[in-house]
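Starting off, we have a lone chain in the form predicted alone, written out as structure tokens.
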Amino acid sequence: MKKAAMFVTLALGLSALSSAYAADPAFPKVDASKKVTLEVWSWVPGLDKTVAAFTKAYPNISVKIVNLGGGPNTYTKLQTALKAGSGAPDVAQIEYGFLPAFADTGGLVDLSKYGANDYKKYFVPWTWGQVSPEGKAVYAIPQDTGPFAMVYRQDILKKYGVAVPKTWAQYAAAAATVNKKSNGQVKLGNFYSTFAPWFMALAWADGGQFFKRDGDGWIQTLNNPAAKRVLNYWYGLVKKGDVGTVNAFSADYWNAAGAGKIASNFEAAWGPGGYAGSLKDKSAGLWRAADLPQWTAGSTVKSGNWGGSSNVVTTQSKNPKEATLFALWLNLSSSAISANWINGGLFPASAEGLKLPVLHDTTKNPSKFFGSQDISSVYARASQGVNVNFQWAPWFPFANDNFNKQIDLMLKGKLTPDQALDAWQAETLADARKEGYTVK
């Protein structure tokens, strides 16, 4: 059996801080006389400028930023380096869902050795569960998050006489109304059929658990009750023609959203920045954000998460103490959080970071694009409603790809939603066992 040590469950005007934001925490002390150079792999825009404040505070530490673009290119190179025992950076950015696969290589430092657990209290609770699932070893420092909320065209809902849905039953009724009154020309929503984490975030909000550590092994339940409820719900909307299935982030999607052919969607906290950047003047000022609809009317806001990243320190680092300091500073320093929001749209994992004035500046995008609404407050509320116990497994990359296969068959009418989830469960389980994991 492999040693699976992990499962896993956004940056910001640099100077104007208010009294609502507490002072930066006291960071770990390092030897100021020791000259150190840290290599950091990250795809966060403008990070080379952000770290200027760090090197000013710690002049003995130089930071070299390497941007490999994120995604498969970064992960493949990092996995190769970790397995080879050389070529890895001191610090690397890894998304929560892919963190277990890297921890499983044994190439990540347990940051608790350098006092990381002392900083748990500064982060939104659920994010710490992503990097320290058993509450002891800490495999990364949380960086940014993607709690879920609804984005919608206020003008279109008003045109068709529907209120902002607060429950999923209301959303289905509103979708039917918009479809009927527009003669099928406008869809209230859109089902993202090729993004497992989008679907999983909706099930996460309903208490869905897909992976769980069980002693030295694992329990996998991709076909859990919440997943079945969510997929059957969306399949029903798709079959009725009440929602679309346009590929996410495609030109077709942005054209439809800008033209008012898609009136709402469910997006992570980093999503609104994509709307502002991709749509520009098209429909600017017409969008708004609201809480995720709930299954039970009047219940507290529950949400899931899509995306978000962490910063790891590799065992190849010759300066793990300084690397840990950098990872903590990058994600708890008000100047770094502010810069990362402004330059890259990273919605912070820091609890105090969520209060920074720059996140709530409605004169700048993405809030300006959303009719000058303080959308960060909506997403901050969503972040507090994310289930802290959600876990990921090391073989999630396979599950991620296999999801697309099963959903494609479902949309072609070859599988029911339950059958699609059962096949996803069975094929992913077989692959995990083939790779040497003890899973049931």
Contents of the next structure:
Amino acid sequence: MKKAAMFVTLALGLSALSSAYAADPAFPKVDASKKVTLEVWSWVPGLDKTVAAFTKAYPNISVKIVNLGGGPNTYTKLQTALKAGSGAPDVAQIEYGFLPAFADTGGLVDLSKYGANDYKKYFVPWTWGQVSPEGKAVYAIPQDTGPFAMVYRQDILKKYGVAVPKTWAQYAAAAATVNKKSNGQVKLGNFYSTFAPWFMALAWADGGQFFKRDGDGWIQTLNNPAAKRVLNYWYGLVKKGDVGTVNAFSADYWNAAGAGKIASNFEAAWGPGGYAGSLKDKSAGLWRAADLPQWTAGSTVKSGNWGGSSNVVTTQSKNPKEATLFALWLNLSSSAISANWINGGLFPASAEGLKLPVLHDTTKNPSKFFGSQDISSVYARASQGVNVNFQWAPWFPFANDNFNKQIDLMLKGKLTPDQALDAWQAETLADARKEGYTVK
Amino acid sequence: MTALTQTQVADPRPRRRRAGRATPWFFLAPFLLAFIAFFIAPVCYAIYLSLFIKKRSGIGPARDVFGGLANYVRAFQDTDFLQSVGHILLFGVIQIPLMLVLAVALALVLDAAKGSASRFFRTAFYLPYTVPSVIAGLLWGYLYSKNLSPFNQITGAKTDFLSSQIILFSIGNIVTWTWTGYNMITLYAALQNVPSDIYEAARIDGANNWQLTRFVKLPLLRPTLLLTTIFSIIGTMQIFSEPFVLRPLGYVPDNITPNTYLYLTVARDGNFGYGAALAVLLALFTLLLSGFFLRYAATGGES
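One more: the block was the form predicted alone; return the form predicted in complex with its partner chain.
Zooming out: every chain and molecule, the one shown earlier first.
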């Protein structure tokens, strides 16, 4: 069984390799006689298989993969290793939102020194803005992305006679209908009250700008007009009981989604893999993906991004040139992109990668779970519609947690949405200044 | 007489002393080396770190510069940190007595009961302690989830055990569940060590079961109870994994306990200096609190 799966993976990898090999850009040349070992920290499942293709192409470079599980675990360990001055890997995986905080430690190599800027053209434009905010220094190579789209239960929408909403006004109306017709048993959607990046992605799609570099300092506008519009909109839905507030990724959530009590949600491109994995016994084949609803009906789809990650090279690396080559290869070679998608569900940041046939294979999950719909096309469209200028600040991790505090107060009725955002702005600003940042 | 003994004894002594002086150090060396490397050195390093403040220009790498006691001054003005200490004090004032009263009661019952039932319950009550606190947090996190919680399903209520108003009590419940059995075993062992002639003497004096418990067993438990209280105070100040595991399941405030706040200062904000200062303050505070309790308990015993 396992062998068969491996064979399929291999065959797919090979076919992708042969059909799209020509599309691989020329990677930087390195000294082939120098024996090098790279340590890589990444939470992508099955990365060792991907890397086998790399070591075949570059026999002098051996790669040691360390999987720390991602999230806080990886970051704490990396943060400590960078502070300690030893123990950090050559290459590490970091989400975009947390990248400035690590750039701030001085522990990341500016990859423009090794010609990274030459590869800018191969990536989806907004992803490059995430790793090179001022357009000069390059702190990382984009890896995967999380453009936003809507996932929904086709059967439930049909049951309540609701069409797939194209605008937020239609979405609100549909939420009211579902709530009313089901006597409050079914909610059209859900407000993730403890995930700032989810909320920010919705505001991002509406042109919201939360942080911006300004000369030698920063401008922070957590209470920007888009944020206020989005939060007021959702608060209205929550207050009327038309959407739920079940916590994302919780047992509660999967239970409700599988049982048909939640009919839709807004998820990043890496989300459908989670649905296929967590709900495989319940509601398989009943889900579909659609474009994110828009504020004004129009032809171009605007979207935001939630999560996604990049590969950095640390200053502790003894072989930064080879490490840069590896980071580029991992995210631009079609064989690596295919394998990362198959094994880890990574939605590529490479522009060519979005077209790879393997992404659009509807006989495989997550598309298969979504009723054999080509959901990657929906997400590829979303990726093209992500605002390029969005930036994160080094103190985003603090803002991320403080958001939960303000939203908790808002849901308890102690703050209005506007007040919650104003408090988020004020408290985060005060903390950022206390931590020594120049910020307006 | 005194002069005589001094001169007489003084002669062989220095030689014996010189030979004897090195021996204990030789045997102590492995311990001392480990003690210095893993205890004294980290404490010194923490104190050293706490004297540095983070300087960031906003763009480009941050630097650590010497700031003297600036981090300590900041800690005393940091309402989040002070609140976290307040949380833990409130927590301790409720949870520690509750848990110890329960542990004493269970120990007394098990001491009175005989046979295999007693042995079974002894193990059963102790069992939660063998569950690592991270696992316990996950387990309870599931039991606390609003729509899946068996409590809510049985009672039909919609209590959100993870909401920020009652999260402290929910954590208190996990801690009590974990540690009551552990304390019970310690107290039970102390009761087992009481010589049976004391009980016989009390019986001969005509003490009934209640009087035996009240006037013999409880006073004899006092030193052990003192010990378990001190351990509980120290343990309470260190509470970290329970709230940390519950964090992803709902909104748990950053400063729910001093240790979560300290952890976030270092791991999230990357401010090692300030985190070290908080750690030093917390250690001093714990020391002070247990010292205060010991003193209070000692004077209370005399009067």
